[in-house]
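Consider the single chain below, provided in structure tokens and representing the form predicted on its own.
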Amino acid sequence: MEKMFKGKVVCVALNDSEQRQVMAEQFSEPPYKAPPTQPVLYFKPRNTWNNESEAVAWPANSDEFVVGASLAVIIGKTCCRVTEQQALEYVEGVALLHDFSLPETSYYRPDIKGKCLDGSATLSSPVTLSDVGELSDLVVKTTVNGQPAQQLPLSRLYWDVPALLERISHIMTLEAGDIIAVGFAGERIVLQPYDKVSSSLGQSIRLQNTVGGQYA
């Protein structure tokens, strides 16, 4: 399968069941007042798209930079108001996505400044669903400079892939080439200049990026 961004990139926040448990008390307080009842979404627009071969630039005027890794589901045909039972019929392939961003201080409003940095989204080479097997058996694993940093078993997702595709396709029409980053481990990984970030999913999907130096 061809490796490239083709459409919109929709990312799902707060889809780690453990993170939701940790934040349960916080959700009862302002500004939330209640836990989210639908997926919490944000976009990585076209200016964020980057390649594995290019260093991810450290954001100007910032001392902090973080990354999260997610299974990326690639839509193969127009997907609108589908059911969970139909959902996987619309998936062309899967990959890994790295979301480099500023640290999140709140999930109440989309963080456009923190999430829309130039060149802050990278995608691995995609494979077909049949190449990876049962998604719920897989674990997204991330290392920094060769040291284990984070992992997210896909069985820990609050909404699994079919449930997400049903809900998102009732919000917006998904087109061929659109990408859904289905969920990140609760705490993003804090980075330093020149770190090497590597993620894996099963035996067939790998993604590696190098972080650039800080601006003077």
The other form holds:
2 protein chains.
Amino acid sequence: MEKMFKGKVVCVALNDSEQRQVMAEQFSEPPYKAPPTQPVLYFKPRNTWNNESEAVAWPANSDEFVVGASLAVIIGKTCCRVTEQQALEYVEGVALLHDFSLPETSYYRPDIKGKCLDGSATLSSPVTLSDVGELSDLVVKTTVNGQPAQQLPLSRLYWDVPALLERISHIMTLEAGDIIAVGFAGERIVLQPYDKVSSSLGQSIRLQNTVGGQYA
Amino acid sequence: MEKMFKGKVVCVALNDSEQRQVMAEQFSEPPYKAPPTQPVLYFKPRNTWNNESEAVAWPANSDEFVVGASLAVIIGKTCCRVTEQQALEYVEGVALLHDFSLPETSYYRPDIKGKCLDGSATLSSPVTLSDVGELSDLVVKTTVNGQPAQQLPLSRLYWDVPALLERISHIMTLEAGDIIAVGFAGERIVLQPYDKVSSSLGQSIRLQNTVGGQYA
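Given the form predicted on its own, corresponding form predicted together with a further copy of the same chain:
Zooming out: every chain and molecule, the one shown earlier first.
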């Protein structure tokens, strides 16, 4: 089955301004004692890559499973140390990404165990930037079993897409086909076995997944 | 230029028993207040993959650069939720890996900024398990400019190779070509521009890299 993913998949945590406000007290605790000053990143490696047609397996030995939806920016050409002003030139298209994971207990550096579950990342068909218009006018909307579950207006991103591409491309070179999931709404959505998770972005981007059953 | 790397590159931090003893007090501090009970993992993504023939670039905007050497285990076939007893059946070969990075300040979850520098991972030619004999009899030895810098007897690994493969393959499926760098000696080696870093493992495994110059 063809997978939509081709290169690195880099996700950005803690990029919802409202969540950062809610967490202000937690940020003040040791060891960091301050909110993150740079994007908090994690990878979804190859074993996580899945697609819409296959159920997302419930994690073994876990009663908990959560999901978040993000705008996914698809890199179109090698992108190294670019500025915010140049950044969008390196974007080939946009899509939606679902990140299924175990609930996170430590926010500063997402846990590989919780984030790298087999088949826990899915990506919609992409569209071009010009097809979606102004990114900051768009809202990522997610329903579970048809009921509204979460919304993230992209205007709420703490670092917007150009700011992220500047910062991330100074940390590591991005290649054509690499994906940046730019941010998820505050709390991830708590799932039950067999839930249907659907997200939309603008008029044309849709992503739907079905969660598998829990192991007996 | 052909790169030795093909799949996921998963590195294990904090797997030197001596280092864990030295760090006992640090482990007792918040937020964790205990030593890690599972392997501490990090990835070296595609942009980090390099080879012996190219200088390893000094990181931009940094006066500090460090390196560690590890036994690299090369996975030979899909490896999902295996036991320690089965684990070595999934190993196609072994090699040496150099992990160049910024110095780590927080030990529990290695920092993507410090670990994902472009061209910061190199891999030697591999040999088969039977070529090297008993892993726990081997010693990873590293020199810098010909002077002994560090040794890690593999008997000092806190989790040995079968134990790691059991634990990691329960977190994520490993595929043929994936690499596990099983552990690094306590403190990473501090580098200077133009250093030559050479490591050996057993009679037949060698890896050598030259560090580039610092940006003006």
